[in-house]
Partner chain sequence: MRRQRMKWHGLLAIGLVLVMGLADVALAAEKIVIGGMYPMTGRGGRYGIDSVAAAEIAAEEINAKGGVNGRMIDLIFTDDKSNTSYAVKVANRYIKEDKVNFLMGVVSSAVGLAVTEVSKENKIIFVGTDHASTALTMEKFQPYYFRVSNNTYQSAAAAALYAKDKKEWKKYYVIGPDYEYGHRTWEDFWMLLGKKRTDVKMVGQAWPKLYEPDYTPYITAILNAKPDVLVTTFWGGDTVAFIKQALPYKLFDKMKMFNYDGGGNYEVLEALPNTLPKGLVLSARHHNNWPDTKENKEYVKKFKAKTGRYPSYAAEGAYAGVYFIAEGVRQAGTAEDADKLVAVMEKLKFKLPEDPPGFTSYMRPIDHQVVQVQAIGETVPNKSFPPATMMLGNWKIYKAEDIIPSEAEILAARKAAKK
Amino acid sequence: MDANLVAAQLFSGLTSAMTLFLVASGLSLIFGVVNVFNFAHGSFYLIGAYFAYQVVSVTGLPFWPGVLLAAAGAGIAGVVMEYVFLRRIYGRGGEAGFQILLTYSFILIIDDVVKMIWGTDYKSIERPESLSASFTLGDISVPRYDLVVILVGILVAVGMWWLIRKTRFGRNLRAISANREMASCLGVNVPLTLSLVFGLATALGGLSGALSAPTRTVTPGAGIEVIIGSLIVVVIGGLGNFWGAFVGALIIGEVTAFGILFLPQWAILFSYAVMALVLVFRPEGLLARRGGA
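Will you show this chain by itself, using the form predicted together with its partner chain?
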């Protein structure tokens, strides 16, 4: 096997991994800190993609400010959802049931709202001019844009590590995740922190959607595909564990990429096979025991 091909496949696996990581890390963060399994998390990826389409393709803003605005917009939508709906069911008896119903119904609601605003046509947004070219590895062209996606993923991972480990906000997060009542007694503003976490997590999902808009189809229903992938990633990495999402995404991205090189007709099975293996040998996920968020 040609070394260039291996390198190209490595890049493509890393690109998928980082896109997945951005969504899955948010999902994991919400579970770890807010203690909600947000089925609608993929819909914030969708919102991010449509916001990016709106500000870049329709309004004509440059690409990168557009992407940041789209991520921020998804974050604001997340805060609204948390503030208006989710916080009403915290601590209710049979909370899991309410959570599933409420967050699942948001998938349908957000899909319909998106359809009402933007219709059902496939929307397109172009890669920024400077990144539309490719670089070559032997006789294989590799999109330059993919390198940037990988870079953004790594930057976000480092930034989140800094936020969680090195700041006061991060300390509050960890306190809440360990014991919500105790944190509240110690003077942490729990409701505010939960809203902020929710907003931050959905902004990460939105960032993933906005970054994917130039390379994927922007269409209602796209959030569902993403939530399935992220679910697999967080199960592998350990539910509620931020670094678990990173490791899980890397594993899924690369296993799928290299699996396809050898057995393309079985590609659908790879991520499920990895998940099954993890569930058999380490049901709590690969990184679950090394501390919460």
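With the form predicted together with its partner chain already on screen, would you show the form predicted alone?
Here we give the lone chain, stripped of any partners or molecules.
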């Protein structure tokens, strides 16, 4: 096998893994701290992509400020969703059923809102001119933009680790995750913290959508594809486990990249096969959660 081809697929899989990790980490964070499986999380990826299209391609703002604004917009939308809707069902009997129905309904609502505002035509964003070229690594050519996406994913992973493990906010998250009532008795502002967690998690989804906009077509329905991939990632890594999401994203990114190389017609099935194997032999996930986010 051509070593250059293998290396190129390795970089391609790593790029896909980082965009998937950004979405899955937010999904895992919400589940680990808020104890909500947010089916609408993929829709915040969609919101981030369309916000980036609006501020970069329509408004004409530079790319990177546009990406940050798109992520912030998705985060604000997430806070509104948590504050106005989800907060009202916390602790209610049959909460899980309400969560599923409510968050799933937001997939349909957000998709329709996107269609009303931006239409159903495909949208696209030009990547920054400084990142439009490739650089040579040995005998392979790697797009500069892909390398930046990989670096952003790694920086977010390290930053989130620092936030969760080394800050007071992180200690509050772990306390809420372990026992919400006890954390409240110890002085933690639980409602505010849960809203901030939701905003941070949905901002990560929006960041992934904004970063993906120059490499993928921005179209309604993309959020559903992303939530399926994210669900596979968090199941493989372990529900509510942040580093599990990172490992799961790496596995799915590389499995998909090499699946396309060897058996392109079956590539889409490989990620499901990996999830099935994990569910059979380690149903709690590869990095099973042992308390805390």
